[in-house]
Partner chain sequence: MGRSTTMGRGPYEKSGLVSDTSLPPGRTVEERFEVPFPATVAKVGGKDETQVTDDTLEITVELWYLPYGTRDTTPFKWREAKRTVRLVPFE
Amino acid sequence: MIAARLLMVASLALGPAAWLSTAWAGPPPGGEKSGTIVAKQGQAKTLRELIAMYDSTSCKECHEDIHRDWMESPHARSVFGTGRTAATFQTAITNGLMTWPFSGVHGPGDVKVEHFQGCTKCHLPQLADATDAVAKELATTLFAWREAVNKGDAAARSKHEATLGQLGITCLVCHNRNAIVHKWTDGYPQAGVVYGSESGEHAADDYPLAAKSPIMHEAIACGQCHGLGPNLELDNPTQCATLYGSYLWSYVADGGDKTCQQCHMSASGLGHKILSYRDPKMAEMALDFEVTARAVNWRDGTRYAPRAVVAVAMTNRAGHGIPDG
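Take the sequence just shown and give its structure alone, in the form predicted on its own.
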């Protein structure tokens, strides 16, 4: 009975029918913790080192179309896209960290990796593979960017935006670092290995091997960032993304059988763009509108005036709550 319950919980956490693809998956695709990218290279000491650690530009040599789709996605610029996210990062420091009496943060120079986790857990998970000096550099860069914007210093603004624009959810974040979630069961993602749907050789000097990830086609791959709700493991819990939570406890619990990837990549035809409301087709798939209208003569005192009565019914057909975040 206990084993059956554990299996049920594991399958629900992975996504619909995930246990079918993982229960007899064969040898684990991972290895020892000492073989991860950060374990082999050491923690990044500068933003430049962190960018290089998970740089995926070489992927486009063989996967040009996929890389182009990814470049058009919000994932490619998860810290600085339109500037809204970067501004929110800074607001989290000034209106949050700097006002909380026990955070230890009085200015951008005091920011450590742990202080950023409420934001970077999703927007830049690889920051956990860097020293506190990198968190400080990121914070000071954000403040310098905002100062350049306020002063109208185009050259400085462009310089800082270029740096922040290189920080994102790269191919290696999804296909290596975050490709295995149950690490004590399946092993740790290994340096030199690209995780996807197949195992074998991989035609890349730095990544000569491919391994099958137990979660690459399951909703939990996305759920790592797109959230169950409050991040209660943090010293100062935050709540942002709740998509994965509403997906599990509403959509899946009610019999839904689609994964995040099926809607946001396959059915929509978006591939690695993985868009949501930014794409008209995704909006069409997610929401259904029924509009009826009729004309009436409305009596206003002694006078009749023409009026229009419009009734709008909006139905959420997505596998999660809308909006999120």
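Hand over the structure of the form predicted in complex with the partner chain; the form predicted on its own is what we had up.
This part shows the chain on its own.
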């Protein structure tokens, strides 16, 4: 009798547990907000601290090929770029912030993190994990670099380019900080965890765990930065990339089913180079270009005016408008 009763209790206990196991396949990849890198380390107070916070140089000890590919990507130097990006950062201050009467910015020393968000939301998202002192240091470095370029001061230019060149979308930005989009659902990315395609141990002192990111293979991972269009959440909205918006509302709406990663990493064979039009194969994949030309004996009234008629047909095969970013 006692045994029978115990079995019933066990059965009742297993019921909800069995239901839970079907609704929830396992532990979420993330955790509490208090476990993130910035929560553990505190906000960076200098550029050097910010660079160290998301430094990924140790990744190349085991992932040498991937790291080499990443070094060739624009992600590796998303603030300096070819110099064009750094110049645009600077003109966004001089031609934008410093001309707007209510921005509070009269020079690079007035620039705060919020002022940079139109640029750094994508070009350096980790700046959100830094104090305003870091934004000011970044702005003054950009101005000093530009001045060195204008004056032909090679030593100063080299020094500032070295600093700006260390600011980028490092491994840890994609594989930790931005690896989880739905943080209330999947948890916040945790310090010490590298998010990718597998879960388990990860042979690195500072990052001993690997966890499967729920979005690493999805277009939304890239869409976090490669934009929907206007950043209307800012006090003074800006617009840079519109690519993810184009992907969603044009390419997918017309039946497209490829992800960013399938074209820019897999089909192109580019891996972590993740290049676009500057790579010959991507440029070829993205566009059909057909030109036909024929001669026409055109008579304009009594005047004979022969001409060549040239027809150009351009078909965009990419999953987004081109050009875009």
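We call the rigid core whatever largest set of C-alpha positions still superposes within 1.5 Å between the two forms. Residue numbers count along the first chain shown, from 1. In this text, all values refer to a predicted model and were calculated from it rather than measured experimentally.
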- Message: Relative to the superposed rigid core, does residue 66 relocate between the two forms - that is, does its Cα move 2 Å or more?
- Response: no
- Query: After the core is overlaid between the two forms, has the C-alpha of residue 299 moved by 2 angstroms or more?
  - Reply: yes
